[in-house]
Amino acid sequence: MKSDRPSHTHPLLFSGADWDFDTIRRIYETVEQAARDELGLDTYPNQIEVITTEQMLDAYSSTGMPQLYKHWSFGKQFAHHELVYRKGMRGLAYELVINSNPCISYVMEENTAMMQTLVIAHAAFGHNHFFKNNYLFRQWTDAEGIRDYLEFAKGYVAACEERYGQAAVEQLIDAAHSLMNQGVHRYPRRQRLDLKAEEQREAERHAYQERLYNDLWRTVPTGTQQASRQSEDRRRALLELPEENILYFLEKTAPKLAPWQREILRIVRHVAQYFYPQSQTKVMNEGCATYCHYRIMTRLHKQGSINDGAFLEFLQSHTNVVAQPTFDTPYYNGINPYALGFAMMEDIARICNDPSDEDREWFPDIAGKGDADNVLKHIWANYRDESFIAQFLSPRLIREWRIFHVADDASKNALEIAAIHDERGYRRIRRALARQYDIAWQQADIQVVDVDLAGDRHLILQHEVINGILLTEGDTTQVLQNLASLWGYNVILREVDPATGKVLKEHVARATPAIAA
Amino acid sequence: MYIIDRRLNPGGKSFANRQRFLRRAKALVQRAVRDNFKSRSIKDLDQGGEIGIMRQGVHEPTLRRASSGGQRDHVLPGNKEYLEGDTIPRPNGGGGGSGSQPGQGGDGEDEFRFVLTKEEYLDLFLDDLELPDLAKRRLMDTEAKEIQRAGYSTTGSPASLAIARTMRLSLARRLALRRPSAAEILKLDSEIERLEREGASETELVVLREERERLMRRNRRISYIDPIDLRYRRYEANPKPVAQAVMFCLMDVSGSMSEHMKDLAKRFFALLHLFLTRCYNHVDIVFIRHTDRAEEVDEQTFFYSTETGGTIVSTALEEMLIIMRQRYNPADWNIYVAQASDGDNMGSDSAKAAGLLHDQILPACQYFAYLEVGREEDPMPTGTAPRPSDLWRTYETIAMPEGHFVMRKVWHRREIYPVFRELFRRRGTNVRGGAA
């Protein structure tokens, strides 16, 4: 702790653990002021909602969304979360925050007053700032429209269940969920989503189709189309192949799907897309929120808004959050995004304010520049985990954490230490760690490459195998079966070595009339 | 900024999803529940509990890369001794050792565990069982009406006038319309009287008399109790299905019944009771124990006190018939009887017991289960068929193949539930005689 004594310019916000709505209002106002003065955060308006444990479990299980369509897998999540929570194996997250405008933060009723302060600082300001400013969220999510869209999605799915039966809808959603990871556009090609307009457009599409509906068209002879045999390239171009977003491809081109089935695929795809930025910014997002709450809480203590007891309670909980066990402890469970994010943010602030020669050499742009807050804000806005680590993981932090890199080649008997925290290793470790956060390396690269339009219409997919890592056998078979039932015809997935073009493995799924219109 | 209190919002948003999940995993959960039952004691039979099912059944597949094979990189914190170029033996299984591969954690777990509530547990546990003959008695049930208070109405019979409520309204109305009170008029009267006595001037009296006249007029116009004040108690008749059952537990507690046998009996009774409570709103239990005489006792005595003496089964049957006549008219009650015994009976009593059972008890009750409990070391070495007991042979003469009298023999704890299931297995195409 700093040696300068608190100046006590502010009244104490609370003493003891109890809080009421008045306390929360005062806490919010003080935190808001601290966030503005200390860090100059730029946030969406906030909405704080007080909920019970059970409601937190509820929210947790529908992937944290305030409302989502009904499906058994959310029930499964709930059942599991509940068990884990009841056993005390894991506390509930103290907070849940939703990327929407206004930004909604849930706080639990059994939190202490200090926890409520921490949650507000962490979620309502840290995360909120990140959501509003990070380029991925700006590009891919529509904070204004998400709640309306989810409401629409929920209603639409429920209406479909009523019309077509719960089993049919469930089966469709099962299939769509299994392809959810292949349901995002990874590179922007259209303007960002406006989900409210989406909902509008669906309604218009529907109305338009109803207006145009004329049963007579059914009887018009379609004629044989074999005459126009297109060249392979032209066909692919027309289908916009290759296409990595399989759900999108199905929605647009699967021949046998009914309009409502396409709409549900679209809903699942939109939800997947909404969460896409979150999965790429875990370290940064948590790092940003943790760094912000640390700064804000420290300031609150300094200015006398919270007493020493509350600050110690905060420090304890903060320390737990940013703890990073080493790889050889029994409870090691990968790198903790809170820990890594927070350590890197602190490190960047240090480099800006108090750099060593090494830092000057590694980070000529920011070392000694001062103005750490603006540097950080720039970083929060313009990076994602992979690029952030590739750019800002410093040798000093690598040494502090004693990070090392193990190469694991299945064709060899032993693992090899490829790099450790020394001169030769810094860059390699940084590259290897960044790669662990690179979606392109983490998720299999699977694309729709062709459709046999002239023949039996089978769909051809390709998995570009990286480093000889194939897909898991059992799951792939099941997912392909789902895909075949959506597509309506056979599906072939080839796992290809990109270097040689050799097919390493081929999976085939036959279409079954499982998903009927 | 808004602060919103959502705590009063209905919770259980996930309830529908949870139901869907259980429906989906039903077969798996059901098997798990049955396995789980084996390790439970009677006391917490009807508690919810933690259940593990195979992950495979509720697995949600995705396209992902395998957790082994190929070339992989692990970046780990906390190096202590390794130098670049060192080799270390692969941790067994070839996987990521201590979970060093993020996003592939789910691989090793083959069970999915969660907690079932009491209701869910019992639902799944007893799901495909049904009470024999439940449907038949149901159809015969005449519905009793139950009278319930349902607020107030402005019309009704004089007998149901709600006086307090009426007076309250009348008082409110009188106050609101400023009806002069009797005291006020009385005061004015006495004032006039006083002035008359003292011979006050006529003009003064006129004013007072007019005032009195005005008050009286007002009094007449605004009645003390007006028809609009009247309130009557309203009653509604709610149809109330007769859904009550009584369960008679008869047990032989003579010297020949060992603790083991009593334990078997108890398990059977407990299951039957649990099952009945699922099917009826209200279940009474009557415990009758007997040696060479029978008595009705409470549960504690029934299971735990020891008694010695001979065995005369008909005493228990007689006792049961007496209680039935006194308290449980077969027209109003669904009657279930479970009898447990080691099969001993005084030779001379058998004919009487059979007669009582056949002529009086079976016609009155829904179901009679006779459970013969054997010693743990029974049955005899393979090859020697155990000799049927006296009671068994007696009862065999009454048992009908499809009747509502059944008898089973049980030696070991583990046989109780299968026997129970066999007895209450849903038969034929009957619709489920679910809870009332």
Given for the second form:
Amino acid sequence: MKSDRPSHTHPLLFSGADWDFDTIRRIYETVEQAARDELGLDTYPNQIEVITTEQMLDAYSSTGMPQLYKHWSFGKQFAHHELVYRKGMRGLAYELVINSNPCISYVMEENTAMMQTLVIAHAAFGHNHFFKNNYLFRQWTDAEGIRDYLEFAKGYVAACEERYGQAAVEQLIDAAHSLMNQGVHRYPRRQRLDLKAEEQREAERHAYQERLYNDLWRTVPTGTQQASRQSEDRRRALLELPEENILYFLEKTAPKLAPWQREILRIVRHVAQYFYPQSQTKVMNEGCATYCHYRIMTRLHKQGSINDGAFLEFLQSHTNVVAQPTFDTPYYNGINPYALGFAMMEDIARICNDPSDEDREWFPDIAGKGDADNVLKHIWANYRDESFIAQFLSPRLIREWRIFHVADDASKNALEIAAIHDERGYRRIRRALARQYDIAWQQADIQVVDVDLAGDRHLILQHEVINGILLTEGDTTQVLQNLASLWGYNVILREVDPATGKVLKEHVARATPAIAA
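Next, report the structure of the form predicted on its own; the form predicted together with the partner chain has already been given.
Partners and other molecules have been left off, which leaves just the chain.
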């Protein structure tokens, strides 16, 4: 009979909670060997940075990017995080990791030796492998150039503050930040992003913008109706309308923005694009890192690198991370991505190695295949949350998690249980849960559709309404006002039923001289 007791083939990495930098080095080397031997992970080179609590709070406040440009809102976030942390209302994350090459993992100096081991296994190898191999990160982010670009952006914003005044720059960034969710390209581009060359291309880009700007505003229609129509077609072709990336559209064509303002819009847009893959892979990314750290820490215990006390400490932290509160507990806050991701990874490994008849029917391509690690690595590389759940959430896991589908139709007086645990219900539940992670359902579909150059130059946008859900009045008014300030003229946003084309609501923002060039 095979024993699960530690074989003690390796020296103990540490005893007790204390550590020094030599201990960190030995921990890293041992975890790296386990990650290669146990899972065969493919990662960027690692850079481990030990930081204080204050530095972790600072990193939190700048959206997890310590090298990001300065902005007052980051200071506000710092004050909030520090308050809740000091009062004991919330703990800090044990780690922070940046998708770059080399991959930077920040660990806190207050961590115990076991926690440093866990963080290195989780971030430096689990997240790192996911960053390097998932198709969304490969397609939309530039791990090679992000650090250079952030340095460039930080210096550029600081130089603009020195030259044009801090208030003017903050005002511009405030407006741009409010449009970040509408500042990403959602469809693949022809060429990979090359952020290292941004500074060198800046002059050429500005020259092109000036040519486009002059050509655009010469197309104001005059003369016959046919000439006007031709001019309109040419204008729309030049503007490449419709355009879903509103920050990109403003950067290229807003009539009143100065070159330095267009460059800052571009910086904000690149930052938004950097985070775009992360918003679509929260379950998979955390699930991958959690699954990897669990396998690595278990191996370290079995080979005798960590003792029973450290392994029990690890199990307590791991259990807390993957806990899923039930809907009726006071601290329920939706589905825990760590819990769902880890549960699905373990379930996939089970299906590969020890499938039931039900698994063979639902997952004929992987059931009983026996190569769970390579199946998981294929999934980590080629799926996002929505497609991952739609493809791999099993009936067994739906039963274990007691998931039901509750339909909440505003036109009806009562909630409806739309799917239960039967053959048809499993498929409905899986489809409904996957849709909650579909970016097309999470974010409003708003596009720039036209510009009235013949009249008062107002900008026209259209929101295609899904399920009759209109935009929130207060937020829409504020964001639209920011957009009007950047455009320099009035802005009209029409909310349209995509099935009938009927305008359900119209918002208008008047231009103000708020954004000064």
